[in-house]
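As a starting point, one isolated chain is supplied in structure tokens, in the form predicted on its own.
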Amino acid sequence: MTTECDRIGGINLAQGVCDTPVPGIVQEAAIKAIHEGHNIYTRCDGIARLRQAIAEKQLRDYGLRYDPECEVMVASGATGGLHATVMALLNPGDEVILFEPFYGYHAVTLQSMRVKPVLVALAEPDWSLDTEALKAAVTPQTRAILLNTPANPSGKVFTLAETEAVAQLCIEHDLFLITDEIYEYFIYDGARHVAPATLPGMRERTIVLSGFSKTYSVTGWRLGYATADARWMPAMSHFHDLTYVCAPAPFQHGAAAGLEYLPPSFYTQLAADHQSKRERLLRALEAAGMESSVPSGAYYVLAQATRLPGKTGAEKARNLLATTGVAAVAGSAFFRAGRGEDLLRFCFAKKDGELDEACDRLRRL
């Protein structure tokens, strides 16, 4: 959808690539790194001042402790740690629950490794977990759960009971957590982002992934984390040096600048700016018709489109760029087989003027 529509000339509210500006402190750092000569190989596991910066990130915001010289590794992307982390930590063979609607990278990354993804589709319409699907999901090839929270594409924040519920049975069955914690400043409504690592006996199971994609409006840079017990770290950075060698060096140092110096004011107004967003955004699906889910976090909206011409999910999403020039996702494409066919997902992470734009234009629709 990205590709038709750049061809067009149409608004894109269908990739999350977040065009919102750049914090400077995070800019004028990531030059002045490669001013200063910062261009070569780092560490496989990233630079010491970004692992220091990112420790006491954690520290910080969840009390959660890691050793930044073993237990911290910055990632090309959360999507790279997620890589290191499968090759890792999994074989083929395994399986992986993932929650439905599913982030598809998730699913892919998985399968391209032949390990299998399981699913257990959250109840709708406020996505909530039925935890006795969780519970028959179990298999004895079952090895980890993956929990996207804040969550792509439905915004669903997994509450503390689901994440409690989650937990227990990764210790009953002994498997890891991975999540994908990449949206943890974007909370609405007095919503509360739950790291499942801060639970009892999560900690030693819980490969944290998260990154400055989002937060700082980086998303090409290609710059995210992982934090996880001593005991798997090191397979996962020596899968990352493979596939990677190391996360691009200058950007590394503008990262580190970001959590160094940002005020807590800076994350807060970041969430408020991204509500005032959605709502713009859900104003006009609504008054295009198009009946949504609205987000608790993340950055991108559900929204029915069983109004729109087309029998598929393609369908509509072409037939909607072709008569308003805004690009948005078939829901289909987080969901199994013959799910999601009625559903567009739209991100609302754009700068302001081009985000009024396309909501004028849905209007017209």
Ligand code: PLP
Given for the second form:
Amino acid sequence: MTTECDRIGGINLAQGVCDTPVPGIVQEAAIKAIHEGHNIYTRCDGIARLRQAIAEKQLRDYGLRYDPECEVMVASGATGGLHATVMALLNPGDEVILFEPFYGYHAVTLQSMRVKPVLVALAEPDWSLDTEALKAAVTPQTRAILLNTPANPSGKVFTLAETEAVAQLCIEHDLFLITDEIYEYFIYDGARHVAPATLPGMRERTIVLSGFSKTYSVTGWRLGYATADARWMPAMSHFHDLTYVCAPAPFQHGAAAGLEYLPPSFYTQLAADHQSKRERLLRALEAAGMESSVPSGAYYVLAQATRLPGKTGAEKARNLLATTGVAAVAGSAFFRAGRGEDLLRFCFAKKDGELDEACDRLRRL
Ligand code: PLP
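The form predicted in complex with the ligand is what I want next, because the block you gave corresponds to the form predicted on its own; please supply it.
Everything in the complex follows now, all chains and molecules, and the chain you saw is the first one.
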């Protein structure tokens, strides 16, 4: 959709590219790092300054204590972190439970390493978790649960009770919990991000993945991280090294400066700004006759596109692009075959001017 959208000069609400401004302090520190010669390989798990800053962030935000020397890995995006985790900790034939709707990279990364994603459907309209369905999905081959909260594409923020149910199952069946918390600061209406590793007995079995792509609007920098118990980290770092060698050196300095110097108000403002963008998009979608469940987190809206012409989600997305010049993603990208065809995903992490123009076009639909 991004390629087609670029071709016709449309407004891209499809891919979560996040083209909002990069905080000045983060930009300047990366540019300074280039000028100062930080352009060579770093330690495979990242520069000491950034590992230290990540460890301090996890302690400050969640009370989670990680040793920056052996429990923090700077990765080439959360994506690189997940790839290294799967390579290090899982084997072909293992099963990993994923919640549906799911983020495509999660399912396909597992499949690319011959690990089987087992889908547990969340229930519409608020994507609540059916704990009985979750329990029923566990088999002797299950090795991990992959939990994305706040979630792409549903915007679901797993509640404390739901997270506890997931944690309890991990402990009962001795499973890893791989979390993708990349939208941890994109949280609305007073919802709270529960970091699953904080629950009793979970720190030792949770691989926390997150990153800077979304928080600092640097999706192209390819910079994320994993925090996990020292038992798992050497293998994860080894496999990250084999694929990426290290994360981009100067950008590591940029992210470290962000973690060190941006005040707490930066993160609350980020959430407030995106909540306002969410409101505008929801109103425009409603005016266009596309009802949506209200996301409590992340920066996507999964909208009902029943009224749009087209038999499949892909046809509906192409029709919408042709008639309005607004690109969205077919809902089917986030579900097992045959599901999600009536849904479209819209991203609202856009500069205000572009988002407002897209909303005007949707309203005229
Ligand atoms: N995880 C989720 C749930 C995402 O939605 C995305 C991007 O859309 C990523 C990870 C990518 O993160 P990164 O850029 O750090 O690889």
